[in-house]
Amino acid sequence: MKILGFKATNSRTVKAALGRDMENIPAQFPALFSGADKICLVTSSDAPPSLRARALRLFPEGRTPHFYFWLPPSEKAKTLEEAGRLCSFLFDNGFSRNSLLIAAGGGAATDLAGFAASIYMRGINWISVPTTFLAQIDAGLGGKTAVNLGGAKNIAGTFHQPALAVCDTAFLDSLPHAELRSGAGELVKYAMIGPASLREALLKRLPEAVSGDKTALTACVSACAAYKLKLVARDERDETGLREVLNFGHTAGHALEALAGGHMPHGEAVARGIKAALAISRQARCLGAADHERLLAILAMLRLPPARRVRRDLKRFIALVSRDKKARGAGNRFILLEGPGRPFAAENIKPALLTRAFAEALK
């Protein structure tokens, strides 16, 4: 097991458990458990047994009551009204300030049950614990926490930090190929923001990850954990840009999420938003043809399904990237790259690109 840690700005150490087949972590980490009055473990209603028992050996009852709640599955549970339910169900089984939610499943129930968290009396003890690749690598690190608003993807949040990230990568034993495939959207992400030396390594394990061995799965998210919290730690609140730069490819992609109705995993709704961000830079005269090309490549490693169930609605696409929380008051802003390592935001991409940019992200 590998620790990370840094300083939040409350000066409290926010700390992520990266590995496999990992037990107990109460007695690795007794602090944390000795003063919580109960404990309530979220998860979705979906999950399947084997997440379940995996659970229950990280977090294995003890003498702290143990409550259980169960959201809808997927982006169904991240609603203000959902995390209403939560709260309703701490409080109607006297949960306090001193007690600990803890978070298993995808990015929507880490997001909801961080959300419940972080306004629950006023703020709470949470752990998340990712269960799938895009989790472990990206929506479960951070401390952001969000549901969705009007079919926009998370436009009520906070910034809340977990106590602790649970990354146990024996969790994504189980996941299908299209999953992996899926959360590799994230990793591409990482791979073409990142430093050469992540780049490499990311992009030498990527074939192996998808396939799902074992060992490049858990060497890839250690290396995109260590990554995000990196940045996180100079940029909790993202507030001076260097966390910004893990938007790349999410303004395009929450936008094509929205058009899909619910039915584009949002690690393919990544990868179809790099698309469009790599076609707006190379537009701009940001990006050379040969780094272009060559960040194609990468792409088309994932072998993308086609893009059946989005509407070709070039209208909305514009008024959703123009309602992204991330344009700050812009038109629209997008992070951008001149080339391999070095993004950078960009703001009021005119309509035309953005024309061309809709119809490469659904190649």
Ligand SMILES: NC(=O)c1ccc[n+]([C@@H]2O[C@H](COP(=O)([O-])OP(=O)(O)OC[C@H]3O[C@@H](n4cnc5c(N)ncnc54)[C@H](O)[C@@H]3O)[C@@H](O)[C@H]2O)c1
Second form
Amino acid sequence: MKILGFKATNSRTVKAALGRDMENIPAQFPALFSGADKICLVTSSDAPPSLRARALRLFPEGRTPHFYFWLPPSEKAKTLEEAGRLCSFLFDNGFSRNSLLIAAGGGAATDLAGFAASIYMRGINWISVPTTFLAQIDAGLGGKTAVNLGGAKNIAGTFHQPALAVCDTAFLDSLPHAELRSGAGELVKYAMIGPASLREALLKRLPEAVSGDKTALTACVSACAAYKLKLVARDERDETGLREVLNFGHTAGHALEALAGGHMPHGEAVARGIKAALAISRQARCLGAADHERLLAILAMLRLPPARRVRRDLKRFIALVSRDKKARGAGNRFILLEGPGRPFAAENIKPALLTRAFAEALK
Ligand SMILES: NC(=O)c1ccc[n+]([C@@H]2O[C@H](COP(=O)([O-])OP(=O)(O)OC[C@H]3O[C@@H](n4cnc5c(N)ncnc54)[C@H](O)[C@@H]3O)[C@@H](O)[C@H]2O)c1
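The form predicted in complex with the named molecule is what I want next, because the block you gave corresponds to the form predicted on its own; please supply it.
Below: every chain and molecule of the assembly, starting with the one above.
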């Protein structure tokens, strides 16, 4: 097991345990559990039985018995109503400010449970246990929590660092191929925005990781998590531009996810959002033709399925892109690339470029 950590702005230490086949986390992090008067394990109702069994190997019931809370599947969990339902459950069962919430699931479950943990009694401790490839390399780390509103992604949310994130790649054994490929969408993001050493390491492992190779998945989780936590440690609240580069592919990606109405996995939407960002970068002449081709060849490694279930509604796409919370008051805001490993933020991309970007994203 590899343990990473940093000091968060509230001066608490944030830790991440990365590895495979871990056991009995309370025995390894006793301080986190000794003060917990109650523990609630939150998982998704559609998660396979093996997920719960593995979660219980990581967190065996000890002197403090667990309460269990089930969320609706995937994005259906990310609503204010679900956050309220979870907070009411905690209150009805006597949870206090000293209680602990453990969220084991994909990024939707960790986003929602982290959000509830941040508002319940103005914030209680939580442990993030991401169980999809995407959540282990991205969503389950970094302390951004959120729910969706009005068909738009992550509109209400908080920063609330998990005291501990446990990324155990044994969870990924039960993950369907489509979810591995979805995770690889975020992996390609890291490969394109990160330094050359990270890019080379990830691209070497990408095909094996998508085919479910255990060693490759563990190596990718370890490399991406370390890179993300480094950015988060230096810009925890997304204020200086360092962390913002992680939004590469997400402005158009979130819009496509909304247009697909729940029929496109997040990572696939990000991969298509990356195509859109590359198209804008190229048309704006920031990105050279040779680099553009090289980067498109990386995306082709994902073998994305045809985008059949996305509404081809350009007006709505442009509206969603400008309503994205990353726009920060501008007409729209994208992370673009000047070349591999050279991301930058750009605002007010013109409708003609957005039109072309939308078409490219759906190819
Ligand atoms: N907070 C952040 O920083 C951040 C970053 C990136 C993405 N996100 C969010 O993460 C979400 C996407 O996360 P996701 O890709 O994990 O999707 P998801 O949470 O929707 O999970 C996908 C499916 O996989 C199932 N599943 C989970 N673990 C499994 C396992 N081990 N075996 C078999 N099935 C399993 C889930 O039950 C679900 O049906 C989006 O809502 C996105 O906005 C958040």
